[in-house]
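In the block that follows, a single chain appears as C-alpha cells, in the form predicted on its own.
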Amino acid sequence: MTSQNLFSNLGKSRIFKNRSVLVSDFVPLTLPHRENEITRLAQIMSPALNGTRPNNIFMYGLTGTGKTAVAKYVSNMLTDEANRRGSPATVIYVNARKDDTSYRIITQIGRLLDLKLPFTGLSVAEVYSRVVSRIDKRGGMIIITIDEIDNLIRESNLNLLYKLSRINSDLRNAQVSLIGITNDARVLEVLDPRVKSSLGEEEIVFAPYNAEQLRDILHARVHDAFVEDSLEDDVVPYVASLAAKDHGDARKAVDLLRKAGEVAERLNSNRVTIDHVKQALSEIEVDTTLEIVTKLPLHSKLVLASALELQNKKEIVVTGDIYTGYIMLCKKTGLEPLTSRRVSEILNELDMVGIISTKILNRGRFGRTKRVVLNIKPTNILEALKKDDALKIM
C-alpha cells in the first residue's frame, strides 16, 4: 500500500465537524447555567477598567464545574473592553499544577509580561524582584489567575504565595489583584491569618451541575463539533447521566462525548451510539488510571499495591492492615519500609488524587482508624501497577 492510499481517507471525519470545541481548554462563546457566577466575577472585576484595584477573588468548586472556562471568559472580555477604552488593564493566566514549584511559577508570570527570564539559574526572589520591577514599569492595573492555586499552599511555595500577596507593598506605578481557583474549599484554612484575610477577600462557589444542566452543555457544542446527524438521540442524555452521578463534572462529560466519536469514527462508523460512549468510558477509566498510577514514587505504589490485594481478600479494609501488607511487599522488593505516618501520608494523597476514598472508623476503646476504598477498577489499577518492573512480583 503506497503512503498516498494509506492517507488518502484519513482526515475526512463523518463523525467531527470541529473537534477542537471538545479540547478541555476551549472557552465556547456561552456558557450555559454559570450566568450568576459570570455577572458576579465581572462586577468584582470591573473596577480594574478605572484603574481601580479590584479586590482579591477566590473561586471554589469541583473538578469540571466551570471555573476555568467563567474565569477565562470573563477575563477575555475584559481585556477587549480595555482595548477598546484604551485602559491599561492586563490579565494573565497561569496553572500551578502544571508550573508546580515557585520558581516555574513566577517565571511563567514574568514571561506573560514580556520579561525575559532563564528556564534556570536564578533564585525565586531574584526573579520575583525582577517581576515586581516589570509590572511597576508597566503600570496600570494587573490581574494575576492562579489556577490549582491549592499546589501553591505547599510548605516549599507559601513564602512565594504570600509575596504574591503583598506584593502591592512593593508597587509605586502599579496595582495587582489574584485570583485563585480551586478544586478544595479547605485551602484557606491552613495558611497564616494574614495571607487568608488578603487572598479571600471575595469568594464565588461553583455548585456542581445536574444531569439537565450538562445536557444543556453538551448541545451547546454538539452543533459546532459534530457532523448533523451523526450523534444518536440518546447519546447526550446518557453522557450527562453519567457526568451527572460523577459529581456533575462538565469537563468529563465533553471529554467522554469527543471520546465516543473517536471510537466511532475508529470503527468506521457514521453515528455515535451508546455502545460507543461505554467503550469510550472503558478505555478513559484505563488512561486515566495508567497515567495516574504509572507516575506515582515506588513506595505509593507498594502502598497501593498492598489496598489493592487487601480488597480481594477482606470486606472492610483499613490502614493498620494496609501498613502490614505494604511491609511485606518493601521486604519481596528489597526496599527499605517508610515509617507508618508516612504510608499515611501517602494514602492521604493517594485520596486526593482520587485513586481511593478513605472515611474515620471509631472503634470505641480500640480508638480510631481509616477505612479504605478502591475508586478505580482493581484490574485497571493492578495494569498500572504492572508497568513498573519493579512490581513484577504481583
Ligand SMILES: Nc1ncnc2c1ncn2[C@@H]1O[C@H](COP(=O)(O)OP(=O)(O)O)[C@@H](O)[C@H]1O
Contents of the next structure:
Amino acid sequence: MTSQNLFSNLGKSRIFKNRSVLVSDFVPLTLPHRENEITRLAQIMSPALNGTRPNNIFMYGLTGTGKTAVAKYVSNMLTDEANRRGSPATVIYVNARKDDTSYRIITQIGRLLDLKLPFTGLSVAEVYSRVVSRIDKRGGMIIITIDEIDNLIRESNLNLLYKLSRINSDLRNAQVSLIGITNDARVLEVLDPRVKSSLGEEEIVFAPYNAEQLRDILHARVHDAFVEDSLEDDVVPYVASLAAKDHGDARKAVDLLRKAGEVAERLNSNRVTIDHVKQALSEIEVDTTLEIVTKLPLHSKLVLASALELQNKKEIVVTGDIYTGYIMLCKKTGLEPLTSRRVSEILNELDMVGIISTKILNRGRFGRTKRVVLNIKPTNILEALKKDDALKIM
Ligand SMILES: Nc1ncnc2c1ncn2[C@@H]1O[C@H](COP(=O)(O)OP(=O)(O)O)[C@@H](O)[C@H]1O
Ligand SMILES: [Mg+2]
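So that was the form predicted on its own. Now I'd like the form predicted together with this ligand, please.
Once more the chain from above appears, this time first in line as the rest of the complex follows.
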C-alpha cells in the first residue's frame, strides 16, 4: 500500500487557486478600462524622470473606481523606469485613512524617506522641518501621493496640507510633486483656495464602471484566483450586474466574488453558484450594517430605533413620527432628548451613510414633511442596535 502524505489534501482548496488575488489591496498586472487614466497619469508624472517637477495632481471619483490601483500601478512603473535609467525620482505613498492626523501623515512620509522618527513627542512643525531637510539632502524629484486625503480635511490638519502645497519654497536641491486622491470631491470646496489651486494643477476624474466593464475586470482575475472550472458561468455576470447597480464599485465586485468563493468552500461545494453569491451578499450586508450602526452615537441609534419601530406599524413613516417615537425611547432610557432640529440633522446623516433614504412629501395644507424609508433589512439593523447595552430595552 502506498501511503499518501497526510497533508497532501489538507489545506488545499477546491475553489481558490490564489485567494489573495481577490483581496482589495492587491494591485493586478492589468487594469482593464483604465487605460486612459493610466496614460494620462503617466504623462503628467513622466517629467520626473528627467528631473523636472511634474504638476500636482488631484484624482477623484467614487469608491472602487480604481484610483488607488491606478496610482500604485503607475507609481510602480515609474519607480522601475527610474531605477533602470538611474534617475533620482522617488514616489512615496501614504494613506490618510490609516494615518489620519497631521502628525501621523508627516511621520509616515518621513519614515518612507528612511528618517527615524518617534511615534509621539515631537511637534508637527518639527517633524515637517526634519522631513524637509531629509528631502533636500536626498535631492531629485519626490512625488508624494496622499490617498484618501479627505481624512485630513479637519481644522487641525489644514495647516499641514497648506505647508505641503508650498513645500518647494522650503527646498533647494530637491523638488516635490503631490498627488491627492479622494473618494469625496466635496473636499475641494473646503480647502483653502491656495491649497486647492496648488493641488489641482491637474485633475483626473474616475467615472464609475458599468456592468460590462466590471465583468471584464472580474474575468481578468478569475483565472489566477480560482481553480479551473470552479465557477458557474453566470456567476461573474451576476456579480458584475449587482456591483454596477451599486455605483459601479469594483471593490464591491471583487469582494463579493471572493466571499461567494468562501461560502462555496464552507459548504464543501465544488463550484461557486449564484446562490453562493446571494448568501455572500447577505453576509456582507450584515457585516457593513454592524460596522456602521455600532459606531453611531447613542442618540443617532435611538433615532434609528424609532424609525425601525414605526416601520413595523405604519405604511408611511414621516420625520414627525420619528421624533415622537424618539422622545419616548429617550424617556425609557432616561436620556434628555435632543431638539427636533438636531434629530432632522441626524436623519440627514443616516441618509448620507445610506442606512435610510428620505424624500420630501407635499401634504397640501399640512405643509411639507419628509418620508423616511429604511434601506437595510430591519432585522440586520436590530441586531446591530442590540449590541449597545443602552438599547437592550428594545
Ligand atoms: N480597472 C480595474 N481592473 C482591475 N481591477 C480593478 C480595476 N479598478 C479597480 N480594481 C480593483 O477594485 C478594487 C478597488 O479599486 P481601488 O483602486 O481600491 O478603488 P478606489 O481607490 O477608487 O476606491 C481593488 O481591488 C482594485 O484592484
Ligand atoms: Mg482608494
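Here, rigid core means the biggest group of C-alpha atoms that superpose within 1.5 Å across both forms. Positions refer to the first chain, counted from 1. Given the structure is predicted, the values throughout are model-derived calculations rather than measurements.
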Once the two forms are fit on the core, has Ser241 moved its CA by at least 2 Å between the two forms?
no
When the two forms are laid on each other by their rigid core, does Tyr128 show a Cα shift of 2 Å or more between the two forms?
no
